[in-house]
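For reference, the chain that follows is the form predicted on its own, supplied as structure tokens.
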Amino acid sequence: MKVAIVGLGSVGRGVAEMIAKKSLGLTVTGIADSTSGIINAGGIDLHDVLDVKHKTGSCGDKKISANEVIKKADYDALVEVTPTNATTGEPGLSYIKMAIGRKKHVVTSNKGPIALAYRDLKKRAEKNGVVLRHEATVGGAIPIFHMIEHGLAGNEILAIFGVLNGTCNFILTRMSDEGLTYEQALLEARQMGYAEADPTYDVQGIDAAIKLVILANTIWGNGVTLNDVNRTGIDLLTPDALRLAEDEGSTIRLIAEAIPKKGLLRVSPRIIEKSHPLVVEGTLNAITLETDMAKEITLIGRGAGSIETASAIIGDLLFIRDRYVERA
């Protein structure tokens, strides 16, 4: 199957590395970063591209843009892994629409377009006879959508509960285990590369809320937005609050929860027993699905990371290859 990749940040490089390393039956015919691109119908040498990217900061010809790769390259599926913009979804939203308009399948890790326009994008894909896959938008390497679509086929999903942000989970783990203040744990998270210089997106629950919106819209198609989520972050938590929870055999985690029959969409710090399956350590993510037949299913895994996210993207690509491209 022929693939084009737009975006060569951490995730894009991880995808390229794994396609180059593994025998997956995937040939990259177009690739672009924010400043340059390459189009080659015969296939691109990804080892060379990654080496050039590392040395120069650009992947190829500065006269070739991401737009040109999407419009002109010969590919079956676009991998759209540009940075998330939670306000407009751009430029990823336009890139996805452009590829779908060319009747190309799309796989993305970009939360912005999926949170803002999933129903519209899905309708466009169906109209054009292609599929849009977004496993990598929630839970990193955790195959949550595959589990819902296949492993739990026939079940009604009644509710979702999850630890969806690794940065917050790391901070809360360190505050609980070592008695650190929020500021001390945040500094440690920054030093280890788990938190950005401006951690607002993570610590105020915005990232977790966006992922909750994606889950809700994918599962129930209810068209909710970020504004529908009741959101409280962890930035005001104190060591005293964690100590009080500890005295009761519990701890505090930032929990995202959706219960459509109660009209509940919430992200907030919650006191939960230490034996609860959502009490995961460090940067791990965990998602519990409450269903009518299977009852409660909890998935735990790495919620971020270049190769971990590439795992979800490649899984989506191989799903498309096996079910759509090879049968065409």
Ligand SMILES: NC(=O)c1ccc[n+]([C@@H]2O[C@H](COP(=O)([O-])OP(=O)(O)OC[C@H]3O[C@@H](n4cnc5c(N)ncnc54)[C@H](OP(=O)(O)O)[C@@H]3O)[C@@H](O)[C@H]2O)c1
Second form
Amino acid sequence: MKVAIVGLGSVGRGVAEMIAKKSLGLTVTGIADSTSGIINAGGIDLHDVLDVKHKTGSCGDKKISANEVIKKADYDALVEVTPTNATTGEPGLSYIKMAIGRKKHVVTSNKGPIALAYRDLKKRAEKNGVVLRHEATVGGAIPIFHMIEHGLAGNEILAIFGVLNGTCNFILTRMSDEGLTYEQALLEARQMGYAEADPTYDVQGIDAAIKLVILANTIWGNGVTLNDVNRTGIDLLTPDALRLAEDEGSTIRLIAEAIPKKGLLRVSPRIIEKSHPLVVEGTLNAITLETDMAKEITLIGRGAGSIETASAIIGDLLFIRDRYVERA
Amino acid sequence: MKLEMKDAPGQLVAALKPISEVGGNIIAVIHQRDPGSDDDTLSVQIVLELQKGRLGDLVTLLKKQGVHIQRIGEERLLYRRTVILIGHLMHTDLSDTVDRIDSTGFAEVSELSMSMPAINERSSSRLTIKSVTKDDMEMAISILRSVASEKGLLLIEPLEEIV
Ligand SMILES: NC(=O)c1ccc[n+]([C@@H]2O[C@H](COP(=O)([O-])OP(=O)(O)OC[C@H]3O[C@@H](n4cnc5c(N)ncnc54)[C@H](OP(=O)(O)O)[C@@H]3O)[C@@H](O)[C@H]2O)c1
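Give me the form predicted together with the ligand now, not the form predicted on its own.
The complete assembly is shown below, putting the previous chain first.
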């Protein structure tokens, strides 16, 4: 199957490296970053491109734009891995529409377009006889959507509880284990490269809320948006509060929670028993689903990382290949 | 409570029906034949939650159905939930915050632990709330939520899964 990759940052590189390293039967025919692009119907030498990108900062020809790669390259599926913009969804939103318009399958890790326009994008894809998959948008390497769609097929999902932001979980783990203040733990997260210079998006629960919106829309198709999420961050927590929770065998974690029957969509720090499966260490993510037949099921895994996120994208690509491309 | 009834089809149903009629919620039904007796009476133990003041009605209804009540063990304040409050707790009158729960009559703050940070820093406290029914607990928590938002306090609730 032929693949085009738009965005060659942490995730894009991870995908390119794994396609180059493993024999997955995937050929890359187009690549673009923010300033350049390459098109080669015969298959791009990924080692060369990664090398050039590393040395020059651009992956290819400055005269070829991402738009051109998406419109002109010969591919079956587009891997859309540009930065998340939660307000406009751009540039990913336009890129995804463009590829679907050409009747190409799309796999993305970009939360912006999925949180803002999932229903519309899905409808467009259906109309054009292609699929849009976004396993990597929630929980990094955790195959949550595959599990719901296949392993839990026929189940009614009654509720979701998730630890969906690794930065917050790292900060809370450090506050709890070492008695650090919020500021000290945040500083440590920055030094480890887990937190951005501006941590607002993570620590105020916005990132977790976006992922909750994506989960809710994918599972229930209920069209909820970021504004529907009742959200409290972790930036006002005190070490004393964590100690008070520990005295009772509990701790505090940022939990994203959706219970449609109660109309509940909330991200907030919660007291939770230490033995609860959602209490994971460091930057790990965890998701518990409550369903009618299977009852509770929890998945734990790495919520971010170049290769970890590539794992989810490659899972989607191979699913599309087996189900739609090589059959046709 | 422990009920005694005729071991005839329909008897157990007859005993359970009044419970829902008075708005009670059945938590468990345990029935066993008394090994000592060879007659046709059946002993049933029913654990239920009931709004305060409805027990008298239930007893009357059960008697009308011909059900004999052996024993009623009443336990008040079945539900227990722990929350943490963070903020300027003293400046915002912690005893008033506690009182807003206690004064409801259906829930009470049974334990309170508090950290004492430096002056002018936000303090943290852990409150354990008890109530008779689950609905009362929900009500108490929602009162606490509005008090917290009114006083600018951060309320941390426990995770209650199981939908
Ligand atoms: N990193 C993770 O672990 C992770 C996990 C799950 C999901 N995600 C999501 O995956 C996406 C990619 O993340 P990342 O960490 O790889 O980001 P990143 O390192 O910032 O890389 C973004 C890439 O997109 C390119 N780009 C920016 N604007 C573009 C445009 N207008 N047209 C074409 N390409 C453009 C950048 O080009 P230049 O190289 O020229 O700057 C860069 O190569 C994001 O939406 C993120 O939220 C990331």
